[in-house]
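The chain below stands alone and is given as structure tokens, in the form predicted alone.
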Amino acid sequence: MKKVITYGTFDLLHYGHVNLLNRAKKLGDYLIVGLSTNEFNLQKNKTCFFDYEERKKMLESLRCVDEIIPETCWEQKPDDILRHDVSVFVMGDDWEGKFDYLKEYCEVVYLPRTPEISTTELKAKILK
């Protein structure tokens, strides 16, 4: 079985997600999501919406998420990698060659994102 690992937010969970979440399961068999908890959101100085358990939830109704692992730092990937046999790391393009250093133990995908849409523009619009 092909693991294909991503991390992130997701918070208020858009379009934009989902279709990053499908073209990442298509890369292999079984789609892991980090999903950033509340108190790394916090180190990141990133405000959610949504709590983690919340957001949680909205990723466990996704067909194409198969399992989701909290992400609790930065240094924690190469971990994951290894604990859960990952055969593919994909982020955003909009990370290009930041985890450059993890294809020792993976292939590191960079997908491109949906440019109309991002979590930023939509919290921007709702605080109007």
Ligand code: C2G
Given for the second form:
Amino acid sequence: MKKVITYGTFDLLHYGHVNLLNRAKKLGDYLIVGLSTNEFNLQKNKTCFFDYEERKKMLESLRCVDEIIPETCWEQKPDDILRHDVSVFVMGDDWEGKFDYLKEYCEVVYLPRTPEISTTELKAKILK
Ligand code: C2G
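Moving from the form predicted alone, what structure would you give for the form predicted together with the named molecule?
Every component of the complex follows; first up is the chain already shown.
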């Protein structure tokens, strides 16, 4: 079984996230999502609309997501990749190059973001 992993906050889940997750899944047979905890989001200077359990519940309902693990720090990725026997690490290309050090452990793939949507923009439009 070829395992794929990706990480993120996935707040206010939208089709940009879903596009990424579906494409990530297609790179293997099993998709693990490292979901940023509320506490780690603070380190990422992100305030979430939905808390971890709510964001997890939405991700769990996606057919393409097979497993969800908490993302609590930047440094956990190599351990996750080794412990879960992951073959492919995937992120949107807004992270292009930032995780190349993981090539030591597995294939690293950056996929084009869905350009016209972001949680930040969604919040701004909703607040208008
Ligand atoms: N994404 C996308 N298109 C969008 C918005 C997001 O492809 N319009 C992708 C991002 O590139 C990322 C994933 O969806 O790969 C999750 O996005 P975020 O929840 O914003 O994740 P981020 O805050 O970038 O956290 O350790 C990695 C971090 O946890 C990534």
